[in-house]
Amino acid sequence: MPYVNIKITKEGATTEKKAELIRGVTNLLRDIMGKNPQTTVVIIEEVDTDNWGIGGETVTQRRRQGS
């Protein structure tokens, strides 16, 4: 039973885009690894940009600076 955890920043991913991502990952595991889609679990976690850091700065700070 595959378990996939996807983390993205919380900034407007639509319900439709998240559903498309879940379908796409499920299909990829089916096509590449032969996994049963009925037992594939995909979790999407949305993280505030203030809670995601890269290179010692939050994503919020980096985006303000244009990094």
Given for the second form:
There are 6 protein chains.
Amino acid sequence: MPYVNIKITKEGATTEKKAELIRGVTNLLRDIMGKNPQTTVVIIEEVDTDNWGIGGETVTQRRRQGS
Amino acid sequence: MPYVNIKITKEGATTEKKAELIRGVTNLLRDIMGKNPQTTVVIIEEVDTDNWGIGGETVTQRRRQGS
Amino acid sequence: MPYVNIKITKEGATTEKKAELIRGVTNLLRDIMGKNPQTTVVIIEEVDTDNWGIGGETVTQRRRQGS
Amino acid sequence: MPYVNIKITKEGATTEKKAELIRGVTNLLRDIMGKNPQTTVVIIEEVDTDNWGIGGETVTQRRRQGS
Amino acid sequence: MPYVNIKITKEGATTEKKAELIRGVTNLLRDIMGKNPQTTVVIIEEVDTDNWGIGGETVTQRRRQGS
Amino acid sequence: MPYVNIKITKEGATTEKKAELIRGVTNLLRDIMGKNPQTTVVIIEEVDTDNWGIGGETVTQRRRQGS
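Right, and the form predicted in complex with a further copy of the same chain of this protein, after the form predicted on its own?
Okay, now the whole complex, with that chain kicking things off.
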């Protein structure tokens, strides 16, 4: 019955990659923690690089600087 | 002063339904918990069916299979 | 398949009140949005009044001032 | 290594204001708590006024009433 | 730079299992999405079974009924 | 009306420091974004170092290694 929220920057993750990630995380919770996959919820949120900050800067700023 | 976050799949919930849900949840917190409605915050997030997984599959995949 | 997160201050909500709130919110989502109760997840988080701020003050500070 | 999630109503915050907020919050965590800015993550989420409720009403409804 | 929040019921997950889950999710994000493990944050929250509802009931109630 | 959630590792932040952080973040949102402090909510969550992962390791593991 776990609930997983994954936030990543919005940079073109494909539908296939997202489905693969959901499957992978659900399987990990079953294999490591014994959690029932049928009630495992995984939500992916894709966040604009203007709205994601790390090190005091937005990801947009960091990408522009090549970091 | 409660804070409520509701995540649902993005499948055309109308403005009216969302307003009704916000009113209903706010009233529940007042009636059951005695919480002040004036400072109760309710945020609804509508999530793409490609980004919502349950049972190891995306909701998009499940809908396609008729489950 | 909704996911609901409710944060309230930790001030002695009973097990019964919390169960009632979970039931009420689940029913609201069914009645207003047509959501399946069987896969509706509701999580209540109780937060220390030292860790909850509103109006720039902690709830602990506000309670002490009688507001 | 803090993680900060800021939700505001989606009402035209500029890229510059968002960058300024990210910088400010990161600096606060360094100055008050001694947290390392390099690993401080700040995510801003902008929420539609139809999806944000306070006092049992959506912000859209409140704006319309001039409150 | 992903941020992952995992909520599970508080039922005695060991320190080792939690470390294994953190490592596994971080590796998945690298392998599937190409995300840098060094800046991947994973937070596990363990929630009291009285505070977790599914199907309109708390997990405590469901466990008592043997479901 | 912003809502801010701050997660930090549980390592003895004092009541005073937490109150100072709440005041600081509330003021930043007023100064940068013009948000009303009276309805700004800030919640601090303190997370056990066993439950916080970065770089694929728990903070407990990293502290032990002196990193």
